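Below, in structure tokens: the form predicted alone, a single chain.
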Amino acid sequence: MGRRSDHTREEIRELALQAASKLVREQGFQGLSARKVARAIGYTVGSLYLVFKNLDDLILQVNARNLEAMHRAVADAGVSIVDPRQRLLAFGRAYLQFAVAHPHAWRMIFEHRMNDDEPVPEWYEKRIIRLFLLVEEPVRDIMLTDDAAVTQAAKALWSGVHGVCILYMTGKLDVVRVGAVESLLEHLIRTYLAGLEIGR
């Protein structure tokens, strides 16, 4: 693309996220510099900071759509689902889906580290916490208990899932089928809602 100075500052943020976005779809997490951003839409580095505040910045802007797309997924996959349990495993599913569906983009999400021991800022720490709080939700259906309970339980259960997808991801998992973890998510997730439910 050849440069053009006419773009809006709102419109070279937009060119850099789509640049970004088909960067790591293209060629992994690893694959995303501000240079090959920049290159890809016509404007130099500097350019681009005067947009983003690092390269960190760029990357989190990525990730809070991807994590938007990831929470709308979910969602969507248990909106009429009305059993707690047959909805969470509604969530587990449609978690490894899309993870499957955007591998590059998913692993980028939980691959990414801030620069200097910077803090997360607090706008991309509530796009994290937003998936918690709808698994939290059918949690609480089946716990009938209090807000500090329904969260450890929750954070306990999707790190479970979350746990099952990085190991078949990353090839560390002894199976090639996705329908098998799947299985293998549904047994942990119907597992662990029977233990709550005799803890109850």
Given for the second form:
Number of protein chains: 2
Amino acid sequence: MGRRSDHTREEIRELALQAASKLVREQGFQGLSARKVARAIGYTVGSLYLVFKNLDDLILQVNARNLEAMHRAVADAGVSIVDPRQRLLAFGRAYLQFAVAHPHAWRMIFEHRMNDDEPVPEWYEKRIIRLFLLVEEPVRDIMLTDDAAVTQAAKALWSGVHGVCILYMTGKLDVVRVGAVESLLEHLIRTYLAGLEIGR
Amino acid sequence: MGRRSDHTREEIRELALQAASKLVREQGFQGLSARKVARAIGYTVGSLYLVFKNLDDLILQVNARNLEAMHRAVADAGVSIVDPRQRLLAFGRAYLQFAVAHPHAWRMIFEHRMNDDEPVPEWYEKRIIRLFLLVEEPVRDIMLTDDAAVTQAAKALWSGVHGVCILYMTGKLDVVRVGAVESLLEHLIRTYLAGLEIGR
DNA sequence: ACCTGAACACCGTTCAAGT
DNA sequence: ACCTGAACACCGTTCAAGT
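Could you present the same protein in the form predicted together with another copy of the chain, rather than the form predicted alone shown above?
To see the whole picture, the full complex is given below, headed by that same chain.
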């Protein structure tokens, strides 16, 4: 066999990424496999390895797109909000909402681990860090300074927000009401920011 | 074949749990498999299913022991510290230290997911919640009240601590210095607690 | 040049068959 | 009663062979 040329390399790549996204959306991270992706796009498993380095590579590409969407969702939530506290609250809510709206995509972003403990490529790390940078600006407005303390505060605050989200998503928060997580998240942000203003 | 009776059911169970622990310690969560455990203890894979329901069951048992050790490490760190703020700081440091000292065990606790999205058994959930309860007491001392606000504050604070730990353990915190994570953690706890005292 | 098919080295889980 | 061995239905990855 061979030499079908029904699709270009780029087309196969795109088909595979969309099939993978669909599999994750419908069956979760655990339901994704190279063989399933290949079957879904009508090619053999081997063909995937002409277009992707390996399964990790494919997953990173899917995650990159979802990170992009997440970044946009969070950034958009802050547009037209001038007060830095309200901005950070909007960011936090949007972050949580994205996780709730796309649970499987969100979990794959944070639960995927490289095989053989290979390091995550640099272009990918940057996409994660971009989210922290989004938070730095309003934090700077609140702290009224521009040194390393801002970076630390942004990291601390966003780690907290992330902690709430991940414990909620993995069912370890023991919350009953639907709005309880939102309340918890807002309480954490408000309380942390209040503490920040004292030390100013 | 069959009918060796070299070991009782309980002995096989214990051998398997220790072999599994060792595999995780040396090769990580991903390096664990039922077949490897069986090989390590000199039994066939099938035998494991006489003693454990499935691989998830075995993993939960290992995690339960590690959760026990973690709970003890955190609790012990707070003994003889009367000031509630210092107590919470000690708890946080101990939590982070346990993660750093036993990275693979720590990650298996928080990265393992049930197959087929089966719910985690109740006895297991309680072990996780026990950690939150540990935090409630000093938080109560600080808030000088005994209502639901204490539970919420404990959850918020410990979610934050956990967020710092998990982002650090998965290399997403972009910290360079060794002490930077400890500083970040202490900053988060101190700032949150400062904010808590204002709203009192 | 492009793609396949088969192979390799693994998985988790089940269960008839042996002692 | 206890344990095995083999089977089943899956994996990720590689690569000689076909068109």
